[in-house]
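In structure tokens, the next block holds one chain alone, the form predicted on its own.
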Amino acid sequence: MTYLYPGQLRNNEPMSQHVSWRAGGMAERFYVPLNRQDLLEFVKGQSQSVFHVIGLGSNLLVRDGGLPETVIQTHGALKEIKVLRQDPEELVIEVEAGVPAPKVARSVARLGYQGAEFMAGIPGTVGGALAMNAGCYGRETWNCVHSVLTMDEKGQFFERTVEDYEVGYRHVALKNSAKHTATPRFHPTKEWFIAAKLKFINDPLLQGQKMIRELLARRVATQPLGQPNAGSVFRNPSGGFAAQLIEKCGLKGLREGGAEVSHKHANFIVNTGNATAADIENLIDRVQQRVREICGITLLPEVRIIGNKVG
């Protein structure tokens, strides 16, 4: 993966170097900010108002035709973890959006608190985890949230509470704050997560680090971590598991060009070495179609697909 130093702006940057699937087209402009203030100044200084904010690119597919907009990468830039309160009952930390979720899990466990262990299984940043309410093994990101700091495309910061959002399974939406509305609507302005205050409980028996080791061992045993992938491709349908449906339909090993439904975990699509973004997207479509035909269930993608198709 290409590493860009904070403060660098590149033109025609290959997004295949910045997404975990290792496939996809070019971004017309690609920027890694120095810090929050630099991000603010960069956004305010741009004439355009459309940006794509990414972290580790672990839940993202960029089509082969690329992106005519600017990509902003928070990983390597918004990377601070700060302890705000630490007492015998509770730990409150502020974590910036570019911090990898597994780092939060390890940091909280080392401090002697629990509740972040599941984050060791999230292969992305805190910003991405907040945006989609990422989770695994029975817990989700917003279970830990006290409040968040966001920024909109005009470069304005907002402090938000949990009550400002509608949060569900792999779903987070900002409500309209207008008090006169009988039914909450969704805020029309796009905002990015810059940081979050997260809270965790005391771990007197220091079980957190043991739980993290067990979780990581389970991941190694059940997921194709040795091949480029984007984690779970589809959301679990109500009352079931996407992987079970895909396996039931006999789709493990199904291929489209260099993309393949993993033999190890049916809800993973891996890049076997030369997959294009089109290969991956076409395979996603084929899996959806087969599961719908055989099981009568439409699987919804968990991954975000952006950019232009070739031709």
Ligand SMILES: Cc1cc2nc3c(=O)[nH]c(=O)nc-3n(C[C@H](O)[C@H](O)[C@H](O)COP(=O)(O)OP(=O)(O)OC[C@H]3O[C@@H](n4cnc5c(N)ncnc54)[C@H](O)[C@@H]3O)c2cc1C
Given for the second form:
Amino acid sequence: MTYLYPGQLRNNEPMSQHVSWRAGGMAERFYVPLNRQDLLEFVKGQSQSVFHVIGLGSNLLVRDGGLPETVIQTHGALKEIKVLRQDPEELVIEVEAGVPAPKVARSVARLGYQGAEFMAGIPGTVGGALAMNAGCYGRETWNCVHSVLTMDEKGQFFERTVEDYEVGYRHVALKNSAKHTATPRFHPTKEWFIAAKLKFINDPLLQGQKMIRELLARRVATQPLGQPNAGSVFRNPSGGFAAQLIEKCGLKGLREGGAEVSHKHANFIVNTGNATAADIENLIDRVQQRVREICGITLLPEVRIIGNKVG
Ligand SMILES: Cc1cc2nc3c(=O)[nH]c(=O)nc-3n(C[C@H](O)[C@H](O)[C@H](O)COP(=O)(O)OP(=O)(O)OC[C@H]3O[C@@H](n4cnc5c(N)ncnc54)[C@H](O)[C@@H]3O)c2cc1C
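Can you swap the form predicted on its own for the form predicted in complex with this ligand?
Full assembly next; the chain just shown is listed first.
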């Protein structure tokens, strides 16, 4: 993998190097800002105003025909964590969008506070976790949010509170706006997360570091972490689990080119080595179709699919 220096604009950058599925097309332009100020100047200096802001690409499929827009990567750029308040009851931190969620989990646990442990196993950034309301084991990102700082395509900043958003299961939308949607085939947003103030509790009965170790061990045992994947492909339908439905339909091991429904976790699709984005998307469609035929339930993708198809 080629290392991208912050502040460097690249043309025709292979997105397979920036998404956890390790597949997909090119971004016409790809930028990793130096920091928040540099991001602001970059955005203001662009005539073309359609951007894709990404974090670690752990929930993202870029089609093989690539992206005609500019991709901005926050990971490696917006990376500051600051303690704003630390008292016996509560910890409040400000975290920039490009900070990996597991780093938040470790930092909070190290300071002796609880409530961030679930982030330890989510291999994305805080920005991605805010956009997705990422969560597991009964907790979600927006449970921890005090407020967020966002920026729009003109480079204008906004301080927003939780009340400004409609927040649900893997769904975050600015109220009275179609800016953030949970549609299966995702379109670029017009306002991005730059930083968040997150709050955590101090409960001596909970042992953060121990919980993180247990949670990670559980993931190693149940998820195909040795093969490129993007976590759970489908959202859980109400009252059920996508993985159980896929397994019940006998779809573990189903293949499309180099993409395969994982034998270890039925809601994961793995790249066995040479999968294209089309292989992965076709497999998503086949799984969706089979589950609909057999169980009468339409599974909706949790992963975000962007870019053009080839041909
Ligand atoms: C092994 C594995 C396990 C996983 N386990 C979980 C889990 O337990 N729970 C869970 O919820 N998810 C899980 N995921 C999925 C993924 O890690 C999360 O959705 C994560 O929050 C995505 O963060 P990211 O930085 O990688 O986002 P990306 O994949 O880079 O982007 C995802 C979406 O968020 C948008 N986005 C990214 N940054 C910003 C920003 N700053 N402002 C606005 N929009 C932004 C992107 O445009 C895109 O639409 C898992 C993935 C893997 C590979």
